[in-house]
Each structure stands twice: as structure tokens, then as C-alpha cells.
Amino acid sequence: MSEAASVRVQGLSRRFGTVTALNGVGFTAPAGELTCLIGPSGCGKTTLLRLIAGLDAPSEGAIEIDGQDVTRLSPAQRGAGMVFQSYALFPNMTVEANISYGMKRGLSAREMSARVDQLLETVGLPGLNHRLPNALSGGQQQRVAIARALAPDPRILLLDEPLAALDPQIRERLRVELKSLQHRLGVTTIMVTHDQEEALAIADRIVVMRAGRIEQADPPETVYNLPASAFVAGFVGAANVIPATVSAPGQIQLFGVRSLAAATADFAIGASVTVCVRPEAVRLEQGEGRGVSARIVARQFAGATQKLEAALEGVARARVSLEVPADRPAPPIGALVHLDFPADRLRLFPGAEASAVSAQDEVAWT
């Protein structure tokens, strides 16, 4: 493999007539890391990947690969290998012919065959040289497509939802294999996915996009635990997104009825805020009068956990999602409980963000 190269995007915009698909996008994909682009349908993530690949040209901005400006270079000059969602294998060509198709010219037949054998060994498909694509499973086709993308020894690897067409169980297994392969090769990889769980599981860095802009670009742990906006909190993983008011220094009024401790230093007293808290951070309190009173209205067994939904007492349509370990007794539907919202697990955002987050953004309100 070529030495891993970083990718830097600066002020990238792409317009199609009056429609702006990308608007001043900028981020860095560090060398040797796997960066995932995620966001709602139509947010611009595939457009961004195509611009990096050179399959489309930006309206403004620049793209650098390992410090070289490649904005106006052809795809072949960028040293990028790409895997499409459909894999785009030639159906009438063998696995070996598919992989060798993109190899550098000037290699002898023996050298090309040896390179194909090496790549098939790398992706875990030794000996399948003479199979046709329709004789392979979806997972095997995906790995052949990756081997073909790696054949010309690219500086970066670009993946456009490579696992989307696979069954859930196969997809979960292959994403582990994909991350293992990427780590072993050390090739800088940028991958588009619609699956937030997939991104959290395999990415070194996640770029969250919305309406042609980047909301946050950070390691998965940071995106999940310290979301930069209410949109990110609601889009990446489950989150309770709750309106509140800052009632005093270090205090918020939740749903207008209950005061909670929270970090309010960035907000004035009386300010409207959006509170985001993960379901696993909400705790069931024991004892009368402790925490916020609520009544269990739904339960769902989810393997290692039980997912609960609670309606706050005396507040119309105010519901909170929480989780408890499956090996602990969970309160039955209709039970009165008390909920605690730890101050260090609450994320506060300006109140305007509450109205900015909508069902069209594919956020699950809880």
C-alpha cells in the first residue's frame, strides 16, 4: 500500500442551479484513520464524497490530499479508490479480471496475478479468482469491490454506503471485518453511511452533516457524549430532547414544573434552552419525593437492556425514555416512579435549537 495520506476539505460548496447541496464545508480526515460521513437523506454526504473522488467539481472551495491541491485534478490523478453501494462489479468478468481491471499498466501477467492473489488473501477470499460475481454472496461481492479499489495502490479509499445492501446480521459482521481490514492496511478511508450505530462502531472520526453543512466533526466518543448541537444529540444515538428554562444560576425548570441542577454558566437567567440527555443517563430513584415523578407507559425488551418510556406526572405529553439493565427488575406499566437527571449528563443548548430540530431531520423525539 501507498503511505497513508490525509484529506483536507476547505470551504467546499456545490450548487445545482438554485439548489445548494454543500455550503462552505470544511473538515480534515487524518492519515490512516477511518472517517464516517453521516446525516439525514439529502444532507450532501454523497455529494461531498463524489467531490473528493473527482467525480464532480465544486462550485467553490479546495480539496487537498496529503497537502497537494487536487481540486481540479481528474479522478485518476488523485490516487483514490472508490467502492459504490452497488459494488459496480463487471458481471461478465471473473473476480480476477474485475480486480486487475484497475491495476497500473506495465505489469506483467504474472505480476498482476500475484497482486490479485495478495489482494484476495487480504480481503479473506483466497482462491476465488475464477468465480463470476453472480456466484458470490453479497458480502463476498463487497470484499471483491474493496480489493478492486485497492488494486491500483490508492492513497485514500472512499466508500459510499458499502454495507447498505446487506442483511443486518451480515452487515454487522462485515463492518467489524471492514474496520479490521482498514486498520491492518492503514489506508485513509472516508465512508458514507446512513447508519449511526455503524459509524459509532467503526469510525475513528465522525462528520455529522445537515442541510449541506457540517454540524460536528469529532471522534465517536465526543460526538456521542459531547454533541455540539441539539440536532447532533438527537441524530446520533437516542436522546431525550426537552425544552426548559434557566431559573437560577445552576438551575433549570424542566417542562416548567420541576427544578433540576444543570451547568447554566453560558446562559442568562430566564433563557429558554434545549436539554439533551441520553436514556441510559436517566436514573430510577428509590423513595418517595426524590427525583421527578413519572409513570411508566411503555416497556421494550432489548437484550442487554430494557427500554422504558415514562410520562411525567401533571405535564401533558411530556415523556422521557430511559434504560435499565435486563437483569434488574423493571417497574411494570402503570407504575409510579421517580427519575433523576444527573447534572453532569445534561447538555444545554440555546432554546432556538428545539424548534430547529424536526422530524424531517430524522431525529427520534422521546
Given for the second form:
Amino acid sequence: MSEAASVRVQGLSRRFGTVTALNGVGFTAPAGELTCLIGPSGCGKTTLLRLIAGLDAPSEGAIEIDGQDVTRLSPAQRGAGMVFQSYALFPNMTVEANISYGMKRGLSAREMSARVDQLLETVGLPGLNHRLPNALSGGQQQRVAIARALAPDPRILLLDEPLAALDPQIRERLRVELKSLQHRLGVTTIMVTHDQEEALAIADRIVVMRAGRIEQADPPETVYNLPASAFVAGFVGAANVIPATVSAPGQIQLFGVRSLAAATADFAIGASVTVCVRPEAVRLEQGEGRGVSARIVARQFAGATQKLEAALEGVARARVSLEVPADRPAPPIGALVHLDFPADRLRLFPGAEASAVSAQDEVAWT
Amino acid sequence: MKSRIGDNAAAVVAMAALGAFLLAPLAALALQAVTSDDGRIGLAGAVRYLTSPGLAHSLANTLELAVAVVATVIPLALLTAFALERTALPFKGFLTAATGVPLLIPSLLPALALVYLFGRQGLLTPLFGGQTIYGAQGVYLADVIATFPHALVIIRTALSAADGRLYEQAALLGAKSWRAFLTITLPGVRHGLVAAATATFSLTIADIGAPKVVGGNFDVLALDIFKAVVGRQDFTVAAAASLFLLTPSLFAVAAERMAARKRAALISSRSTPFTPTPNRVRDVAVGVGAWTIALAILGVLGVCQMAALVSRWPYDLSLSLAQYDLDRVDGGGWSALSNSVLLGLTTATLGTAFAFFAAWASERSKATPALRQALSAIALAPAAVPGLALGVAYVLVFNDPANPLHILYGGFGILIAVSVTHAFTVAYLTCAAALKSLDAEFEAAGDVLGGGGARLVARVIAPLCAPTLVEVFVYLFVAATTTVSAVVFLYPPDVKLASVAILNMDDAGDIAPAAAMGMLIVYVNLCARGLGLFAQTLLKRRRTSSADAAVSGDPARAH
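If the structure you just shared is the form predicted alone, then what does the corresponding form predicted together with the partner chain look like?
What follows is the entire complex, opening with the chain shown before.
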């Protein structure tokens, strides 16, 4: 395996006619790490991956691999291995022929064969050299695709939704294997996924994209705990995204009526803000207590936790999602409760994110 | 990028070839129609044709004939296709073979059979009180037999794609089978019916064989063109009449393509295959119909074969191989057959290569989208050009010494060119469908792994398309050996062709040798078809035979 190389992208734009798929994107994928590009469909994550691979040329900007500008190089010259969403294994060729397709010219048949054996060993499929792809399971096909991508000894590995074509149960097992393989090989990897849970589980860094721009590029813990925007909070993990106004120093008004303590130092009095709070951060006080009074309107049992939805009393269409451990007795539907929002778990963002409220309803329960 | 320039060049080359061999001749045809005898541009020639008393007659006859043939063929083809695809009838393989045989025969052969059955000395003529087949009824019957398998192929394809869930749902909602047929089956194949009707219409109006052999005094446009070219060398009238043939075909093909574009995907990836369940009443009714059709077709062939094997029909019915002494009569003899086989092989080789190349350039290359769309639009055009019109256009263009391709004229080259062009659209569409069905990410995978587009085509794309290429090869071979209309004005004196020989022998009154020649073409094509199927089976077996059977584990597949 070559020395791990970093990937640096600067001011990258790609326009298709009047559509701007990527708009001045810049980030760095550190050497040896697994970087996940995530975002809703159409955010430009696959376009970005194809630009890095060299399958498409940017309208503006530069791509560096290991400090070398590769923007004008052909895909094969870049030293990038790629695994496609469909795997794109050549169905008329055996596993061995597929893996040798991209190996350097000039290797003897014996050297090639030895390298194929070694790669199949690496991905955990020894002895399958002479199978055809159609005789393999989906998970095996994925690993052959990885072996084929690794065969030319690439500097970086690009994965386009490599787990999307698999059944959910296998997907979870294979993502663990994928991560351990990547860690073992130490190859710099950039992976596109639309599954935020997958990204949180295996990424060293997450790049959250939206509408052709990068919203945040940070380690998973930072993205989850300190989201850079209401969009990131809503997209990565579940979040309540609630419109509010700063009513006094250290005070906000939720839905324009309920007062709460919050860190308002960055905002002027009277400013419109968007409050994000994770469902598990909302504390449930049964019966009389402090906080905001609400009525339970929905319950979902989710194994380790109970997911609840509460409607704030006296405020139309004001719903809050919360999560409580399943071993604690949860209030029945219709029960009057008090919700406490700890000030240190509230994230405030400037502006009222009108659309985020409706989008939040879907995100919170998925 | 470098690869894009090469791919653009490929698309331009494909378009240039279609331009030289299709668009330029058509333009010449249009120009000739407005050129008067003294070489000046003017409508004199066209007016002469338009005002000739025969035209209105031929035009009305042609339309009447085409409408009658379509109205007969479509219901019969639908019935047969339904029997083959949607019932639990036994012996479907035999039915498929029998009803498909006319695809392999020269269009003159059914007409010859009709002569033997209902002609002046026909076997069955006495049953009709001496009334012979010559005239409109003969042309109609012959064209029904000749066009039927073409309609059947199209409707069968449409019927074979069925979503079993829809029928289960209809049954749960209490629909009887006839209601399911009217509300699910028919709407599902509507597009196939339109396409089949279009093809039948175009084939009928362009057919020269049936009107020539059993037409009697029944004049049609195709015959007008034939007489103008062969009899009077009057190319202005031929061109004007060709445009009359071309126009309805163009409209029909355009309408069919528009309907195809509008059609939503009826079969989704979640569809379940449809399995026919036995239904005594339906199966018996449909089965009787389909068997009648199959036996009628075999009867037609049988009559031709018998006629070719007896000493002298109908006076001396003792068996004899005398009719196969083809060199005894005019028309080209055995060398005509070997010429036809040679034409079939060269047309199939060059045509398959070109159709695959053009389909690759439009479906999978990195050429600019505008170029690819233009190419796929032009590739549909040959389907709209009747063979006779193409033949007249070729004479006009390639007979001109100023044309750099004039060297093709008067040789074997022009025959290959016209045969490839005439059958190009079906070959192209078949290749394009195969290429479209391949994983869209193969090219990207090839680019990342290195080696360039040519290596990917050679090692992945072409091998994956191999069964399709065999199919296209056989199709082009059969098309080249059976067509009369495309080559009848173009064959040089020293290169006689079997399909044309049938026409000439019939003209000279040598009907039995004509039938013998026709059956020889049938057997050659049956061999070609059989070899093709054998090759396809071998290719498919090689692809699926892995070292082991599928392994245990999750069955999730990429596709």
C-alpha cells in the first residue's frame, strides 16, 4: 500500500448548464482517515466524489492529492481507487479477472495471481478467484469491488454509497468490517452516504453538505454535539428545531410564548433565533414542576428508549419530541407533563428557520 | 478532455455514414421529384405523374390494401401472441416456430403458394367455381401472410412484459378474465399494437412481390415505381411515387416514436412475473385460433415445397428434383443463391459492426449529448424508408459519376450498402437496448482502473453484448437474403440474387423453379437461425457457468 495521502479540495464548483451542483466547496480529508460526505439527495456529494475521482471536470477550483495538483489528470493517473454504488463488477469476468483489470502492466501472470490472492485474503474472501460476480452474494460482491479498487495500489479510496445496495441487517455488519479494513490498511478514504447514522458510526470526519455547499466539516462528535447550523442539527441525528425570540439577556421565548433560560450572549434583544435541542436532552417532569407544560400525544417503543411526542399547552401546532429510557415508566397518551429544556443543551442559531420546523417533524421520528 | 474528443469523432463518423447512405439519397429523391425531363427544376414531372389517370387509382388501391391488411393482421397477431404468452397451451415451442417461419421467407413465396392453390391451375380453384386469386384478394392474402410474423414479434414482446400483481389484484376485486383482458391486458399492449400496425402498414405499401405475382390488374404505388424504373427509366415519376410511399411511413414512424416516448414504464422493479393459469374455455378458443394460423402458414410452405418437388404441377405429380436444375432457367441459377448467401454474410458482418458502433456512440460514449441525440434520431430514419424508395434514391445518387462513392455502383458494394441501410434501424435499436441495459457505471469503473474506453469496449461491453450481436447478425443476414424491394433496381447484370431471381423466374413463367429457389432461401435462413440460436446458447452458458453454484448467504444483489 502506498503511503497515505491527504486530499485537499479548494473552491470547487461544478455547473451543469444553469444548475449549480457544487458552489465553491473546500475541505481537507486528512491522510489515513475515513471522511464521510453526507447530505440530502441533490446536495452535490456524489458530484464532489466524481470530481475527486476525475470522472468529471470542475468548472472552477482545484483538487490536490498528497500536495500534488491533480485537477487536470485523468482518473487513472490520479491514483484513486473507487467503489461504485452498483459495484460495477464486470459480469463476464471472474473475480480474479475483475481484480487484475486495473493492475499495472508488465506484471507477470504469477505476480498478478499472487497479488489477487493477497487482496482476496485482505477483504476476507480467499479462494473465490474463479467465481463469476453473479455467483456471489451482495456482501461478497461489495468486497470484490473493494479488492478491485485496491489492486492498482491507489493513494486514496473513494466509495460511492458502498452499502446502499445491501439489506439493512448486513449493512450494519459490513460497515463495521469496512471501517476495520480501512483502519488496517490506513488508506485515506472518502465515502459518500445519505445515511447519517452510518456516517456517525464509522467516520473519522463528517462533511455535511447542503445545496452544493459545505455546512460543516468536523469529527462526528462535534457535528452531533455542536452542530454548526440548524440544518446540520436536523440532518445529523434527531433534533427539535423550534423558532424563538430573544426576550431578555439569558432569556428566550419559545414559539413566541414560553420563556426559557438560554445562552443568548451572541444575540441582540428581540432577535429571531432558531433553537435546536436533541430529543434525549429534553427532560420530563411528571405532574407539577418547573418548565413548560405539555400533553403527551404519541408514544413509540424503541427498545432501549421510549420516543414521546408532546404538544405544548395553549400553543397551536407546537410539538416537541423527546426520548426517555425505556426502564422508566413513561406517561400515557393524554398525560399532562412538564418539559425542562436545560440551558446548556440548547443550541441557538440566528434567524427563524421556517422550513426547518416542518422538516424537523419528519426527521425527529425516523 | 481527450476521451471526449475521440468519442465525439466516433459519433460524427456514424452520422456521416448515415448521411452519405441515407440522407443524401433521400435528398436526391426529393430533388428528382421536382426535376423535369430537360433537367430543369420544376414541377412538370411531378404534375405529369399527379395528373396521370393511373395515380388516383393506385393510391386508392394501395391505401385500401394496407388498411385491410392491418385490420386483419393485428387481431390475428394479437390472438396468436396471447396464445403464446398468456395461456397454458401445450406445444408452445412448435407454435412459436411455425408462426415465426414467415420471417425467414422471401415475401414472394406466399404469393407463389397462392398461385399453386388458387391460380388458373390451382389445387383448390375448382372449389371456388374457377374463380382465381389474381387481383386485390390475392395481394391482400399474400401480404397478410408475409407481414403477420412481423406484427407477431412486436405484440409478443409487448405481451411478455406483464405485472402479475395487477392480475392478482383484479381477481381479488372480482374481475372476470375477459374484464381483466379489456382493462389490463389491452391497455398494457396498446403501444405494441400501434407499433405493429405501423410496421404492417409500411411493409404492405412497399411490397412489390405480391402485386407482381398475384396482382393481375390491381395497380399499387409500388408497382408504379417498378414499372417507371424498369420499364420506362422514368426517374421523375419513380421519385414522385416514392415520395408518396415515403410520406405515410414517415408519419407512421414519427407517431409510433411519440407514443413510445409518452409511454410510462409499465413494469417496475417491484413487478412480479405473470404466470398463466389454465382456463379450459379460454385456452381451447385461443388454441384453436393459433393452431389454425400455424397450420395455414406451414401449409403455404408445404405447397411451395411440394410444387418444387413434383415433375409438372398439376399434371404429373410424381416426385422429381428437376426443378432444382436451376441453371436450366433464366434468373441466375445456383450462383444467385451463393450470391445471396455472400450478400447476407457481408451485410451481416458490416451491418452488425456498424449498428453496434453507432449504438455505442449514442448510448454509452462520452460524446456531447446533442451529438448523441442527433445520432439516435437519424438512426430511426431508415425504418421510415420503404425499400423501393431507398432503391430509387440509390440509383439517383450512386449512378452519378460526381459522387465519390460512385465506385460502389454496379458492383457488390452497393448491394451491401443498401441492405445494411434498409435493415439498420432494427439492428441499431436491438444493440442500443442491450447497451442501455448494462450497468451505467462500467465506463466510470474502466476510467478509474485505467486502460481507456477502447479496452473497456473490447473486454467488457462487447463480450456482454455478444448474444445480442449474434441475434443482430442473423437478423441482417435474413433481411439481406429475403429483400426484393431494396435490391431490385440495384443488382448489376453479373450479380444475380436469389430473391430477385424468384421475381424474374415467375415473370418468365417458371413458377416451379421460382418456388424451388424460394424454399432454398427458407432452408438457408433456417440454418442461419439455428446456428445463431446455438451460438447464443453457448455464449449464455459460458457466462453463467461459474466454478460453483451460487453460494449460501444473503441473496442481495447489486442488480
